[in-house]
Structures are given as structure tokens and as C-alpha cells.
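Only one chain is shown below, in C-alpha cells, and it's the form predicted alone.
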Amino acid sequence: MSAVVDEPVEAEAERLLRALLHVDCEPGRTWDLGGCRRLAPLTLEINTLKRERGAVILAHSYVEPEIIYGVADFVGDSYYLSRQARRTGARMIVFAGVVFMAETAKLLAPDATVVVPDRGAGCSLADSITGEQLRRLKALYPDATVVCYINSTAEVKSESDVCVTSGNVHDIIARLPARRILFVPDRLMAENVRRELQRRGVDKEIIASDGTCLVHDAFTPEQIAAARAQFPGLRVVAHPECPPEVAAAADFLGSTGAMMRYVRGTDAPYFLLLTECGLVGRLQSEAPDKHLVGGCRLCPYMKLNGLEKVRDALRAPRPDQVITLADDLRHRAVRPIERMFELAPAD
């Protein structure tokens, strides 16, 4: 007797396989129809719950591919997702990323219930400085304009003058009237910004705090040199959170969205992406004709997100999964984000 085929599950499994077939950026993980059949009931349940709850799922490019291609409504970097949170109008937002991103969504969509699959999904950058530490820095440099990278907590944003992303940081800082800039929390990005502004002839003094991204801080020029020797014609694509010597050795430096556009639009035999493996997985899925070689690193915080946790946060979120911000904090923290939108309007 032949087994009964569950047609919705089979159709969902085939849809997942089409999206995931070429994704192999994580060691030991491959995708086949059997694996997608095991995922399909869960993705179907989550997508049903979304409709019932009036929810949207925002997923960062660094989370697991089954979230990105199985249940996410919007996928991208911090800036893109903050824009979607601002305009979505959903009753509920499930943010598959890290906690500071969900806080930003709550700042921009205060009437929505914003939940995170795992409250332990922190960020080495965002967690490197507190609001109190920033207040002490501000006291040392009272004439400085405080610029916070979007990878920062709501508390740090509330002490800042303007927020920036890796894609708009140069243009925004160049437009600020102050010469002295206090940049938090990324020390490496601050150095890369300082060098780029000097190249552009923009006179700014940039003082930085000491945070770094545990993924991007680990890349080295030696890794680039070894890859170039092995793969003739290689293009090296790096994120501005990388060390300056890595940025200088790369062929292209840009945000996650810009990195994807560069690879898609560039004709080269090989690409080395110096960033988190999730972005490599997206390109393997969405641009399977591109040859991506080694190099990426996993973010342990991003990988705390999982389909079961997403489902549970949708079905009945625990108090620790719900993002709550005091009204005063929210009003102060949203100002630098709105200032960013004013200085660098979305395209």
C-alpha cells in the first residue's frame, strides 16, 4: 500500500527545497527533499499563525536559511528592517535577529507587540557600551556630536544625536556641522570611516569607543592573501566592521545590502565574502551562478533564532520575549533614528 501524500506539506517541502538547494555555507548542513519535508509542517504552522495574529516576521540576513526562506516577510540588514518596522502597520512583529534590532523596531512601531525568539540573542557591539558609559564619554567631549551606529541598544541611542548605518555613515557625518564626532560603539568602523572621510577631503576628528563585532573582527589580511593566491581573479568583499587593514585589502567595502548588490552585479570568477555566513547562504540561494569561496564566520547570537522559537513567540510569547521600553526612553531613543532618516532618506 502506498503512503498517503499530504499535498500541502509536499508542496511546501518542494518550495523550500527550491530556495535552499544551493545553500551549503554551514559545515555539515545540506538540503534535500526529506529534510524539507521535516521542516514543512512547522513553516506551514508559522505562516498560518502569522495570518491569525496579524503579524510580520522581520529576519536579518544572518539568521538560519530556513527562517529566511520559510517564514520571513522581510529579509535584510538593520537599516532595511528598521524601515520595514516603521511602515508595516502590523499588530505584531517577530524579529528574528538580535535584541537591539527588535528594540529599534519597537522604537519605530510603538503600537505593535514586538517579540524576539530568544532573549539571549545579544550582540558584541551593542553590548560593549551602556548608556552610563556613554554619558561619561560625553562629559569628556562636551563639544562632540554623538553618532551611534545602528548596532546599539535603545539606551545608547537615547544618549546620541544621530544614528547611522554602515551604508550612510560617511554622508551623514560629512553633513554634520560639528568637527568633533564621538562615534559609538564600533572602534573598527570608526577607523574605516576616518580613513574614508580623509580620502574624500572631509575634515573630522572621530573619537571612538572600544566595541567590535566578534564576527568581523576576526578576519585578517593573511586570509585575503592566501585566498588570492589560491583563486586567480578573486574579488574580496568586506564589511566596514572589519579591521582597517582588512578593509584596505578588500576590493569592495560595504553594508550587507551593498555587498549583495556588488556580488550580483560584478563579473568575477570567485568571490570571498568577509562577513557572517548567513549572507553567503543568501547569495548561494539567490545568485547560484556566483562562485563563493570560504571565509565567512558564524554569529552565535544570530544562530540562537530557530523555527520552533519563532513559532512559540507567535503562539504565546513569554514575558521575556516581549520587548518593552519606557515611554521616556523611547521618545529620546527614536530621535536619532528619525534624524538619520532626515539626513539620509531611504531610496
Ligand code: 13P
Second form
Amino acid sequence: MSAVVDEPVEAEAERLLRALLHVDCEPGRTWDLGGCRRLAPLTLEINTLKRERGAVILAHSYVEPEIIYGVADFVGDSYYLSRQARRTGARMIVFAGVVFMAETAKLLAPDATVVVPDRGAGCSLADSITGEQLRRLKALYPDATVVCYINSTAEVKSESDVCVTSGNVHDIIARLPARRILFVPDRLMAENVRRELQRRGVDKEIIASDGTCLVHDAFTPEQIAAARAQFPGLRVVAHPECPPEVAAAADFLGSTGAMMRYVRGTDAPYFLLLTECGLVGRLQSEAPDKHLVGGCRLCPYMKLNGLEKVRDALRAPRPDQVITLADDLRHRAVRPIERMFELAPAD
Ligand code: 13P
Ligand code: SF4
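The structure above corresponds to the form predicted alone; please provide the structure of the form predicted together with the named molecule.
To see the whole picture, the full complex is given below, headed by that same chain.
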């Protein structure tokens, strides 16, 4: 007797396989038709729930490929996703990423129910400084303009003058009238910005707090040198959260969105991506002709997402999955983000 084929499941499995076939960015995780058949009922269920709830799923490029290609409506970097949150008008936003990103979405879409698959999805940068610590720093530098990287809590944003992302940090700081900038929470990015502004001839004093990203801080110039020796013609593409010695040894430095555009638009035999492995997975899926050599790292927080948790957050979110922000905090924390939209270069 032949097995009964469930046609919608089979069609969904084939759709997933087309997207996931070339993705091989995490040890032990590849997809074949059998694996996609097992995923398909869940992605179908989530896509139905999404329509019923009037929800959209925003996903950062670092989350699991089955979220990106199975259920996400918008995938990209922090800046792109915050713009989508601001304009969506959806009743519900499921943010597959980390908590500071979902908080930012709630700031920009206060009438939407914003949920996270896993409340434990922190970020070593956002968790490195509290609002109270920033208030104490501000007291030491009362004349500084306070710039927060978007990887920060709503409380830290509420103490800041302007927010930036990895894609617009240089242009925004260059446009600020103040010479003295208090930049939180990434000290490595602060150093990279200092060097880039110096190169552009922009005179700024940048004082930084002491956070780093546990993923990007671990890349080294030795790793780049070894890869260049092994792969002639290699292009090294790094994120501005990397240490300055790594940034200096790379061929291109930019946000995850800019890294993707660079690889897609550059003709080179090999690329080394110094960032989280999810971005490598996106390029393997969407630009399979590019030869990406190993070296990426996993963000344990981003990897706390998962299809089951997305489904549960959509179906009946637990209180810990729902982002709530007091009105007063929200009004103060959204201001630096709106300032960012005013100052960011048009694209
Ligand atoms: P992007 O905004 O460049 O995607 O960076 C977000 C992030 O968390 C990088 O580690
Ligand atoms: Fe935070 Fe780094 Fe993870 Fe990005 S990769 S979410 S900066 S810990």
C-alpha cells in the first residue's frame, strides 16, 4: 500500500528545501527532504496563526534558517527591522531576535502586541550597562552628547540623546554638533568609529563604556592572516563590533545588511565573514555561488529562538514573552530612535 501524500505539507517541504538546501553554517545542521517534511506542519501552522492573529514575524539574520525561510515576513539587520516595526501597522509583532530588538519594536509600534519567543535572549552588549550606570557616567561628562548603539535596553535609550545602528553610526556621529560624544555600550565599536572619523577628517572625542559583543570580540587578526595564507584572493568582511585590529585587517566593515550587499556585489574567489553564523547561512541560501570559508561564530542568545517557541508565542503568549514598557519610559526611550531616523542618511 502506498503512503498517502499530504499535498500542502509536501509543497511546503519542497519550498523549505529549496531555501535550505545549501545552508550548512552550524555543526550538525543540514536539511534534506525528510527533515523539511518534519518541519513543514509546524511552518504551515505558524503561517496560519500569523494570518489569524494579524501578526508579522520580524527576524534578525542571525536566527535559525528555518525561521528565516519558513515563517519570517521581514529579515534583516537592526536598522531595517526597526523601520519595519515602525511602519507595519500589524496587530502583533513576533520578534525572532534578541530582547533589545523586540523592545525597540515595542517603542516604535506601541499599539501592537510585541512578543519574543524566548525572554532569555539577552545580548552581552545590552546587558553591559544599566540606566543608572549611564546616569553616573553622564554626570562625569555633562557636556557630552550621549549616543547609544541600538544594542541597549530601553532604559539606557531613555537616558540617551540619539540612537545609532552599525549601518549609520559614522554618518550620525559626524552630523552631531557636539565634539564630545559619550558612546554606549560597545567600546570596540567606539574605537572603530574613532578611527573611521579620523580617516574622514571629522574631529570628535569619543568616550566609551566597557561593553563588548561576545561573538565579535572573539575574532583575531591571526585568524585573518591564516585564512589569507590558505585562500589566495580572499576578501575579509567584518562587523564593526569586532576588535579594531580585526577591523583594520579586514577588506570591508559594515552592518550585517551591508556585509551581505558587499559579498553579493563583489567578485572574489573566497570570502571570510567575521560575524555570527546565521549571516553565512543567509548567503549560502541566497547566493550559493559565493565561496564562503569557515570562521563564523554562534550567538547563544540568537540561537534561543526556534519554531516551537515562535508558534507558542503566537498562539497563546505567556506573560514573560510579551514586551511591556511603562508609558513614561517609552516616551523617553523612543526619542533617541526618532532622532536616529531624522539623522540617518536616506537610502
Ligand atoms: P546589525 O544591526 O548589523 O545586524 O547588528 C546586530 C547585532 O547584534 C550584531 O551583533
Ligand atoms: Fe548581542 Fe553579539 Fe549576540 Fe549581536 S551577536 S545579539 S551583539 S551578543
